[in-house]
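Single chain ahead, by itself, as structure tokens, in the form predicted on its own.
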Amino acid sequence: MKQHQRRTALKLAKSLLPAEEFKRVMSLKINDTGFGYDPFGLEKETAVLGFALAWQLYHYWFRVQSSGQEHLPEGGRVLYVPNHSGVLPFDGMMIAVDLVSRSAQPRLVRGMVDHFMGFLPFVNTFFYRAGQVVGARRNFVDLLERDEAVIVFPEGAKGTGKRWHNRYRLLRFNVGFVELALQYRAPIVPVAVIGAEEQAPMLHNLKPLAKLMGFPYFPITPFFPWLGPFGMLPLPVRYHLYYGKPIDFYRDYPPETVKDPATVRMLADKVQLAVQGLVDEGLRRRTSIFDFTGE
């Protein structure tokens, strides 16, 4: 963005949050190569104004309650781990904002994003601007030597994919989040989000039209594609996010575990379980779907 736009997004950004959530986000740093973006194209004045706009949905649509604030670590390289599903990533963006408005550090997370949102006009360079960054292993690494905090979502867009009837049941991870937190003595906090199942139950996957489209599915939802566009939104469900205490696998495993495939599974199924018991328990602590309730 030009200077003017800069100004103009942090005028509406402080116009739509509350003074002391505009005073959290605009204290989050960002490695400024010069030009006013950081090595990925991250801009602060758009993550300010992604915030704030996202924070609408966190407080008056999702209505986010969240626990385990304790666990987080205040700084230093860190990889949020939760389960992934809902259609629509939503489900990141709540944790994200989360992060931001209710750790006792604020701090700026970076969701890696599926390949194929690289290829979306307009879409992409939003996405690159807010924080987000593709999916690549090389990415990766360099969040991780940056010292930077990261989500990722093991179960990959499969995870939004998922049918109705496998809702809260998480697909078998993928291991490559446990192989650079060994390399690069990264924790993982595991983390619940309940409620993101329901925000737009997933009937059925029209795969040939997914694939004609190159995306990872096609969904049939009780709205859509009845609706068009509008089907998409999500329904008002009441999210919950918990966070469980983070997983230090390298205090006990080398680096050169990571040649060890059958050791690198184990531990990626081990990340999974606990992910799972805070699902399973988050799931048995809700009491409705909706909950229109005062916090």
The other form holds:
Amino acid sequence: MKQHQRRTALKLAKSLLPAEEFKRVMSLKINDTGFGYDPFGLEKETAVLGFALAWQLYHYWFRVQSSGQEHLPEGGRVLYVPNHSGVLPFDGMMIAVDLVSRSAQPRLVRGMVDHFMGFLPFVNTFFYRAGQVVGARRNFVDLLERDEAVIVFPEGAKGTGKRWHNRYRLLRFNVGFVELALQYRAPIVPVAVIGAEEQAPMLHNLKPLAKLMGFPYFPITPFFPWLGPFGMLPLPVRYHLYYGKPIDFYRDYPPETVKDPATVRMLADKVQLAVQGLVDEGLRRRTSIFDFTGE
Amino acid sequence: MPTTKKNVLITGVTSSIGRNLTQHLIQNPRVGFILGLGRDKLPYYFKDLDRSRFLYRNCNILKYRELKNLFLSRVFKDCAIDTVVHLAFHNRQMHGKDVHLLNVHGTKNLIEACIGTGTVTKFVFKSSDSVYKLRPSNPVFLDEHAELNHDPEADQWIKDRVDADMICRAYMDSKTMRIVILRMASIFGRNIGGQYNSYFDSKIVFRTMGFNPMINLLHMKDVIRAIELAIFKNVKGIYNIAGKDTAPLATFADLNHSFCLGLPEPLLGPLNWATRALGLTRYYYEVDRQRQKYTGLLDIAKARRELGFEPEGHIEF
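Same protein, the form predicted in complex with its partner chain this time rather than the form predicted on its own?
Following is the full complex, with the preceding chain placed first.
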């Protein structure tokens, strides 16, 4: 963005956010290469504006409640590993906003997005400027080496395409994140997202059409494609986020463990169990899907 | 660093890099003698150089016999050339057999002739970042092991660079000669050929609508520094060389006070053809079709570690 566009973006963000939130998000620091961008394409002004827009959804639409912030590391490299669901990935967005808005030390969390995002004009630029990175292993490594906080969905894009009858049943986790957590000595924070499954109940996946269009899935929901693009709007469910205790595999397993696929698999399954445990606990505590009462 | 002096042969010495390199190395007391090869008459800017340390020769590296004769000549032996820096490459976006011959066969002839002498112990080849394949699934940083662009549909400009790079790699196991390939980011500056120089030359630049990739520009000072380090360090292999300045394409256009207009991708090829035909630009879009969309920055960790290279020069518009 040009300087005047940056000023406009910040003004707009300031008008959209409460003063305290704006102050928190402005306190985020980026690894500026000298032109207002970090090497991955992140631009602070776009990230702040993106946060301001996402915060509207966070606060007014999904009315997010979260707990377990006492477990969050205040600095250093860390992997956030949540369950993934909801057709469109609002879950990652809500976690990112929550980590800025409610953690003791606001942190910019970098999301790993699917490869096909890079094909999409405009969308790719906005995602990069807002801090998202294509989910390539090398990018993951570079972010951890720079002590960044990274959010990773080990269920992959398939996670958001879970059918209604499989809701809150986690797909088997990929193992790549465990390998990197061991190699780069990064703690893993399990996160449960409750609510996203109901925002767009997926009744069916039209696989042939998805294949034709190059998408990971083509959802049929009660509203899509019947209402056109409006059918993709998520329902105003209440989100609940639960952060678990960090799992420090690197304390017990040396980096060479990555050469042992069975152990790596077992560790990935442990993380999956931890996330599933948080999800089950969250579901037990939930009293209503929409819950329009209170904060 | 070794204390023995290096005697250097530079092909393509009349190119902007060759000229700058020669003028830099001649100041270096660790360089004994420089033999410059070119296809033109002795350019005016070399006339003031100390003749006891610099000699210019006409030589067509495409003619193996001519090259062999040069390497067997008294001049070559008296100079005791031990290092060759290969810069003879067509930088302009020309096509055809002659261009391919110089770019690829010229490199092959030269490298074989160098190995044949038995006295040349270092061969430095300036390659380019355009040898890498760019896709949306690429990581942001490309290391030396990243996939090369073997796309049969790629422009000859890219294919020649990949071929020449591969030829140098094929001789990497030579027991008598250390080969160093320097894959450089786009060089930007005054009086330099190259894609981004041609691109930013225009007051109105076109880019692919909806994309604004991060690019890295390399200062001539860093190019010379990297080649100098490759000459003197006891290394061989492939090294990525990138500059200090990294920003989105449109930001560099703004800094250059060019008006940057995003257009749908299908329009860019014909528009570029028309503007080239009218003589309004020397930029060749086909070469940069992917680079206009996808980010691929060079990871210089290996060059930092083994060559001791650290970019210093900031781009001035």
